[in-house]
Structures are given as C-alpha cells and as structure tokens.
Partner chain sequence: MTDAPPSSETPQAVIRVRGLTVGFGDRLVMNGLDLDLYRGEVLGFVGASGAGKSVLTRTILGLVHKRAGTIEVFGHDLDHLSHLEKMQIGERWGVLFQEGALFSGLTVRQNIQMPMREHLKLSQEMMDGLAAQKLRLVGLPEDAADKFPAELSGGMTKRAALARALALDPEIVFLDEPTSGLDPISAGDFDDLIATLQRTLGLTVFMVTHDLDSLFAICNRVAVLGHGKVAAVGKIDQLLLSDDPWIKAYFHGKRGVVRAGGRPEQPPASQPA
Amino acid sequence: MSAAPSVTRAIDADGIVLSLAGDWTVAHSAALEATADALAEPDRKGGGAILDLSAVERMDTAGAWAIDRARTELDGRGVKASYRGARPEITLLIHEAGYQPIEPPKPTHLSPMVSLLTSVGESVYIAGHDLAEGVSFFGEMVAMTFRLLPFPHRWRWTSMAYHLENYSLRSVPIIALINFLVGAIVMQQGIFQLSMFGASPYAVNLVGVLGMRELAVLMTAIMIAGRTGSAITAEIGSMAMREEIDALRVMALDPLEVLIMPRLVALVIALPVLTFIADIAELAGGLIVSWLYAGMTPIVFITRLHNAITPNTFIVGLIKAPFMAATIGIIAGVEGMDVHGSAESLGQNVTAAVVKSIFMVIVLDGMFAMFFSAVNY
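Chain above, on its own, the form predicted alone: structure?
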C-alpha cells in the first residue's frame, strides 16, 4: 500500500533539514499539494535548507514539479535550498520536470502613430499576398482550361448543369426583385430632381443608360457575390475541414478540376444571363414608376427609351458580366481552399470572400467604365 507524502523538519549544522518521505505522486494529489505548501514555509528567514529525498519511495512529474516549486519559493524568501540523498532517477525527473515560473509578457506601449503605421503596413502586406494568391490561382485555372479543352469527356457536365441551375435559375427571383426596385427608385428620384428644371422626361435616359451600363450588372454581381460566392466558399471550406479535399488528392483527382472548374464555368455562364434579366427588371421598374408617378404611358416610355439607348448600351453590361463572375469565382475558390480545420476559420473565410468579391466587383466596374469612356464605346 502506498504511503502519503510527508515531511519532517529538523535542525542541524547545515541549517533546516526537510526530510521527505512517502509517495510523491499524482495519486496523492491533495496531500501532495498541502505537503509541498508546508515545505515552502521555513521556520526562519535567511540561512539554508536541505531537502532530503533519501526516504522518498516513488515520484512522478507532479511530485517533482511540486517539490521543485517549493524549493524555488524558498529561494525567493531568502532561504537557500538544495537537494540531498536523491536517487539518480529522481534527480533526473526533478531536472526535467521541475518548476518553471510563467513570466507574463511585457506590455508593449507603442505610440498611436506607430500602431497606425503598423496596421497599415500589415494591411498592405495582406492585400499584396491575397493579390498574388489570386493571380496564381487564376493562372492555374487558365492552364487547366487549356488542358481540358481537347478532352470534353473530362468536363464535369452533370456538376456544371447542377451549379448552373443553382446559380442562375434559383437566383432569378431575388435578382429581378432587387433590380426592379433599383429601377423604380432611380426613376422616381430622376423625375423628382429633373422636374425642377423641366426635364423630367429625361429620367428615362437616366434609367436606360445608367441601369443597363452600370447598375444592373453591378447590383447583380454584388448579389451573386453575397449569395453564390459565400456558398462556394462554405462548400469548399467544409470539404477542407472534413479532409475531403485531401481524399480527392489521395484518389489522384485534382480538386481544382473536380470542385472549382464546374462552379467557375457555371458562374461565368449564369451572370450574363442574370444581367439580361436584371436589365429587363430595372426597365420594368422604371416604366411602372413613370406611369404611376409622372403619368408617362408605356408607349411614351418605350419611345423615349429607344431614342436614349443604343445596342452598345446593352452590350457594355453583358461584356462586364463574365469578368465579374470569374473574379467572384476565383476569390470564393481561393478562400474556400484556405480554410483550416475550425468553424471560426470557415466563418472568417466566408466573410472575407464576400467582402473581397464585392470590393473587386466595384473596382472592376470602375476600370471598365474608364476603359469604355476612353474608347468612346
């Protein structure tokens, strides 16, 4: 039967002698803590103390840690403590599993300007890293497209059809509703503001040109970034968390070919179609408001619209759509593949995918606007 840890005090020429006996193991955790606390309470300040371990029968890491903690506390109180009579295995255990005080990190006090510059530098570095990662991912997708073009049987047609239905057909109600409301709001505000100058009929030009060139494709891309981009990141991120992507690699399947390519192709096809529906919905919203708010009949609205827009006005929006779709798909795929093992990581990457996609869509729209203005298109 194991004996509980104990300590006996004595005084000799060398100072206080603390003789330890019994089993200093975690099985006697309560007695071990109490006895170790008693070790650290010397009868007098200064001088020395000897921890005699010759009678210790058994010791594990918990006992070694408690004894060495008591020795450290004695040293801190001005009592120089040392060991005596320990067997080699006990000496080794105390040396390896001894007490190590935890030092709290020293607080760093940076000036507000240094903190601001640090945050800006870190943000710039992260943005550069994300850009490089996105360009690399885009290059991989382009290379894969050229590798798959000669082999139609390798395209995941079933998967593409499923994702095309999910991204386009199931998105029609929300896309049509949002753009209908945007067209109605722009028409109402245009009529109200232009009526001050006696030019309210030109609100049709505003809805036709601004809606078809900018607002329809921009609102559609933003909605797709929030609805579809987040879904792509969440799906791929969940697969990464459950190690399904690693399983695909083990089966000699390329995750980019199996997971990313069908979604990217479906998204590039879906967004122009949704942009066309958004154009129609936005014009319908403007027509309804002009009829009810300004008394402009549909025939007059369509006539003015015909005089305001050209085929180029409609084509510009459709040209932007595939590029915005590819940007959303690449960002969503990169963020999904970067998920690492936790729900927190998944949430952060889904949020990042949506924010980055919306930001890049707006930047891309601005770049297209400058380009088309420069070429007078």
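Numbering follows the first chain given and starts at 1. Basically, rigid core = biggest C-alpha set you can superpose within 1.5 Å across the two forms. Please read all numbers here as calculations on a predicted model, not as lab measurements. First, how it differs from the form predicted in complex with its partner chain.
- Shown in the overlay between the two forms, fitted on the rigid core, is a CA shift at Ala308 smaller than 2 Å.
- Once you line up the core between the two forms, the Cα of Arg87 ends up 2 Å or more from where it was.
- After superposition on the rigid core, the Cα atom of Gly98 is displaced by 2 Å or more between the two forms.
Hand over the structure of the form predicted in complex with its partner chain; the form predicted alone is what we had up.
Partners and other molecules omitted; one chain follows.
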C-alpha cells in the first residue's frame, strides 16, 4: 500500500529543513494530523525553516491544508517558513486549498437556570400559539363549510370517498379487535372483582355502560389519532416540504379546501361508524368472556344488558365521536401545514400531532362527561 506521511529534520545553510515524504492524504488521516502537528513544533525561535516537498508522493486537499497550517503556525512564531521542491500541481493545490484561519464558532453559554426558564417560557408561549392557531384553523374550516354548502360540485366527493375508505373500512379489523379485547378484559375483571361482593352479574352493567359511554369511543379515537392523524400530518407535511402546497396556492386553490376538507369530512363520518363497530365488538368480547369464564349464557347476558342500558347510553358514546374526529383532523392538519424543510421537522410534527390529538381527545371526553352528568343524560 501507500506510504504514511513522514518528516525528517536536518539543518543546512538556510536553516532547518523539514523534508516531507510519503502520501499526505486522508487515507492516513490520523498519521496525517499527527505528523502535521509535529511539523509545527519549532526547534528554535526565529530563523528560517524550509518545507521540502520534493519527496511527497501524493497530496490531497486535506494534506495541503494540514501542511499549510503548519507553515502558518511556524510563521506566527517568528520562524520564516517556505516551500521548496514542490511539483507544479502541488504548488497549485496548496494555493487553491491552503490554510485560512476560520473564526471558531462562538459557543453560546447560558446558565442552566436561565435556559430552564427560557424553555419553560418558550413552551408556554408555543402552547398558547398552538391553541390560537388551532382555533383559527377550526374557524376557517367552519367558515369554509358554510361557504361551500350551496355548491355541492365543489365538494371533492371522489377524494372524500377515497379517504373514507382508507380511514374507516381499512381500520375496521384493528378497531374491532382492540375493542373486543377491551370488552373481554373489562368483563373478566368485573366478574372477578365483583364476585367478592356476590355481585358478579353486575359485570354486565359495567361492560354495557362503561364500554358504550366511554371506552369504545375513547379507544377508537385514540387508535384513529395514531393511525390516521399521523398519516394526515405526514402527507400534508411532505407536500409542504416539496412546495406542493405552494403550487396549489399559486393556482389560486385553497390548500385547506383541496387537502384538509376532504380528509376532515371523511374523518368526521368515519369515527362514528367505527365507534358503532367498536360498541358491538366490545359487547361481543364481554359476552364471550361471561359465557366461557362465568358460565352466563348469551340469553342471560342479553337480558341483563337490556336492563342495564338505555338508548342514551349508546347515544352518549356516539355523540362524542364526530367532535373527537374534528379535533384529530384539525390538529393533524395544523401540524402538517406547519412542517418546514427538514426531515426532522416532519418527524417532530407527526409526533406532536399524535400526542396532542390523543391528549385533546381525552380532555374532550372529560368535558363531555361533566356536561352529560350536568344535564343528567
């Protein structure tokens, strides 16, 4: 292979002669840096030094830079350093790629307390900004809905149908499965815990009421926030990165109307439908467990369920679904439109969309719970 960079020192009439040999290339990166540093070690103050390059076999830009830096350092210490015996291409290389001092990047030092306060303040400010942005986005969507109402041809039916299939039909298996499991788990725990009071038949009430009022819609909304909300943010965000949104704007098309509206409408339709399926799956899970685990026949289960729930139990769960869907869609849309430039920003915004929409869905659920108990529904 090639020879590592080396230097030999000698003294002649002109002063110190540093004879460089070998390959001064990045292939020998560690040796290159060490040898170049050794070059700059002065043997004495003042006088002259000659860098003899005639034995250098190969040199690249890194080598040229390192040698030239050593020469500059020698100069700085009052040792007049010059080159000798360089081939024309090496002279040219050192001229083109030689050393120039750079300003070291200024490190920004803040005390930990200040940076803690800064980030807390920034988070609070951003949270307020996000809320304002979300509300303004929601307002825009509502205004657009009313503006578009008289013009059915401007609703993007094809796009809506496409997204509806994606969001609802293709989510059915996973939604049915997780809600079936939740129903089964609640039933099993209910039977187990309530049997201590001899009240295990009331586990049916637990599954019926808790499941239909809260769990089914909540699990479905969380699942859709993770599955569909993230997809919306990623789609819109990558379009924003590639200037596709700007392209729509200059065609005098409103990206909210073209991109967000169909997704939002599809989501608002999809979530109640999925919630209904989730209700059925949840009850089925409870029924199977009560039958296999507690020996309660399906007829008994259904009779008890009939006594435990009223239509409003079911409706309370279903009413919440479109609001949750709108929340998920709006947060996903805002985050998507907010993507700037880098792949990292896309990742951050998708994460933010999922986290925020799950959080908001749970907050919304709590507000609905207070509302329904206040109106005794």
